[in-house]
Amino acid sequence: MIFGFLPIAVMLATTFLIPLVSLKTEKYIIHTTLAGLFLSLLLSISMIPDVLSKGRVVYQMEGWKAPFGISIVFDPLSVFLSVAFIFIVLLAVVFSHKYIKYKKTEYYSLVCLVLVGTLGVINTGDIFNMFVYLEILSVSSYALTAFFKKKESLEAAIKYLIIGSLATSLVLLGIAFIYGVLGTLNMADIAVKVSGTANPVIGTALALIITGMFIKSGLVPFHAWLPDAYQASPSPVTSIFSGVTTNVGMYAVLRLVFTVFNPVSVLLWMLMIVGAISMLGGALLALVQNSLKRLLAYSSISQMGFVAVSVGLGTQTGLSGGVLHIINHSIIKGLLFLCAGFIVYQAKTDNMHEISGKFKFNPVIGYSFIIGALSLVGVPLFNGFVSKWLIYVATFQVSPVLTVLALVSSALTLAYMLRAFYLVFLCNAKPGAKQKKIPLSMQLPLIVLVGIIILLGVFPGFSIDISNLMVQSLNKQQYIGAVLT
């Protein structure tokens, strides 16, 4: 079905259309970008009824059937993640309207290119094309990190480039090993052939790919690039990095481990160990930060640890909790980084001690931030509670020690988020500090995200049902049957 490829094609066309529109004036760049994002979102949403009725919608590029052609696969896991990620990028672009003052052509083109890579990784049925789209995502992310061309931006971009290149090199090397042993790149075909081989090279290849994806997700000890990149990049971009790009790595781990290869115990234990270290380590590092954006960056490392631990359990509840936390983390961190974006926009610094003297409390920003913070902690009636509760239940069923670590990490999350709220919002501003008016384009994304956080928290059944459908998409036999027939 051709609709499966259209969201990616629309964003790719938008990427190249933006420079053409800006030849005479940059006035209509934002309209072009929003139109492309809105159309891509509508196309992805239009796929949902078909996906839910059929289980999967497969589009074979140029009519070449798998495993010889390139497959685009839409199932509940990929379609709901696509909708969520496009929506986060759309809100970030709306927020950017007043935030980005110059080099708009480069900025919006790169943002669209990030989404092209994201959608490609999520929806491709070909492991080599997953690498290609991952490279598109990575290269555009490096450029956005260096967008301000300041010393710290360039330093962060170079660090991100070096470590990111290592990650993609590991992924490519693993793919080369797989092709050398199995002679195929189609993920469904790999899933068929890998079951009939005991070649140790396959295990090595999977380890290389998973390590590369861990780097992309910023899990400890592969996290060194993430705080610098998040701090140096434009705040709307940081909301995309945290809400979208780091989650792409965890999606790839989910898809490869449970749909393409076999979730062997060694691999699951590795996920749980790395996840537990990231979950606790990220929270401890966030606790000592004075930079608001670095605090939120280390928080993202911790939240990715929650996902890795939950997925590593390999149980239905664990997978549901992990998948749901990916979506909830996208929404929450999208909100928090946009709040941080306006604070930095007004205070001209992200140092919380300096912000406290320059930033006068604003109800829209203040209440949005505290709602996002409480949801991140996992307080009831907010969406973060739903996924974290599933993670607590899943870990308790397997190992109560992991439950204790998760609860301690959540307690640390409460500590550093309350500290941030106190320093930024509750400390008295210096005499003469004025409350700056928030442009409507900056208020709207915050209000929308707050509404979603509350709705998904008050009515948890909907999101749990969606997460269960997404987990069912990982079924290997159903995936093979849909792609190869």
Given for the second form:
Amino acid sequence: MIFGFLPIAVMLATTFLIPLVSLKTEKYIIHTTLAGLFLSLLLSISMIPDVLSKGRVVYQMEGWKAPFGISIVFDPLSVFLSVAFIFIVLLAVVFSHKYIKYKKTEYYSLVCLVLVGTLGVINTGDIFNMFVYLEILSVSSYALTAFFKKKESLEAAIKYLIIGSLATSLVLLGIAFIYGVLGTLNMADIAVKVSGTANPVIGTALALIITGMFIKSGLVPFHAWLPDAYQASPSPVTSIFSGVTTNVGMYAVLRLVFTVFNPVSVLLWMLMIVGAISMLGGALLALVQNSLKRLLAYSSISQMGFVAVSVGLGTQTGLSGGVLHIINHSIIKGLLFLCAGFIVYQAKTDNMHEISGKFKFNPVIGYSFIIGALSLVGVPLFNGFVSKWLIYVATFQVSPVLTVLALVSSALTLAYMLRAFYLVFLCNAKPGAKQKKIPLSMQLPLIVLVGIIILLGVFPGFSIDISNLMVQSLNKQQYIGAVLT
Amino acid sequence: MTGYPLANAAYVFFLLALGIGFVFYWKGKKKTGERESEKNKIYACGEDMKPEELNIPSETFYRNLIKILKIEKLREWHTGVLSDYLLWIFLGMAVLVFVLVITW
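Having seen the form predicted on its own, could you give me the form predicted in complex with the partner chain?
Zooming out: every chain and molecule, the one shown earlier first.
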């Protein structure tokens, strides 16, 4: 199964190919990036039949068998997430074509490196390898946050760097504790050895790793870096952050809690509590934001809260809802941040009071934004409804109080998205307001994402079946069996 | 158990509501369309008002909701000072470590 590692290898090669291509001319950078992304996407898609028939495919690096070598593990969870994330990055790169006008070499290389880190974290079977890929993802994200080199971008990047480094340091410390006690870094081997131990050092290690991953996911009270970083980054990058990088943290929590360690009830309770606070806190704070990107950033915190609550329930429906909401949120936020990107590109500000009435209503942007907003709220016929419905059902089966909290958060989502839509699109254009022509490269990603949102909303069975398959991948015994035999 | 029948009912009710909404909109449009356009103008005590002045002031959007829920307080906690944020993280981590070590 040598092809398994190729999507990561292709993206890594593309990262280093871009500066080489730019030596002659910057003209072909976008082509190189898109070619790399397409190839990586095709390779990931080509793995789906294999993974579906076998359930799990394991590639042992250099033939060194687990637990001695590094394992790369492909299962429906990792493969479908890889496909979704590569697709979001691909659309963000298409959008960036006319958006990014300078330092293209650095920009596209860093975007590819973010994807290398993301794919690595998702597909690795080695916990130290996970840390290394998380660092690759983080360092390239810090650099992308500072891309504009404005005062706010640099401040946000430094905050992100310090808080993000604290997160990865905690993860590394946790891994060190695990290695010290169990003497292994292979996730399947840790899963075997951790079952028979009651050492509190393992509890400490798990708490440190989970804290690090909560910081990466932007859950309250670990979220402080997120609004600044989202606001200061270039808009296509923000769509990658919201659609891809924050979800990586949540994936790691899922994998570690359910596959590697035991989903102990106290841990699930912590997930639910942190999730509920994030769900409500993020929505309330989004309500008072004046910056469109900041509003969407707080909305991401709220949506990650939905995922955490759902996953924390630990039931089949809860896990399906959580996993599906990760994918749906990627698609919706990808769309909304790209819409915000165009609005900021046109109005030269992301302050909604300043945007208000500044440009004429544009059907492509306006309708895309409202479809994204309705989907985020969880209105039927859009993909957001499917995952939110699963979350409502799952919470109701365990605790109706959580269902009420989720419904209140959805109502608040409607409130802040309506406010944003009103301020940006419904205020009459002031005299002299212009309407810039939207380049095709900016329209295309929006249209594609709107199409996916409607398709997945109208045919919910497809996405529910996939999410059920993804949840089955979390089975601990099957994971151990596949990696260690 | 994913509550499929209820989800389908939600779809049906939503489509029904959408349909009824469209009927009302269409009927209403048909009636108002016959009226003189002067009748639909907003009365501003004889003052001439620019279209942008007729918008709801955005500062007061959800003013009462924000007041009741004390959201401004939440916002004030976000000071932008890095050391405050690091303190939140350490407190959160301390709770997680404490709970997991005690119960492991």
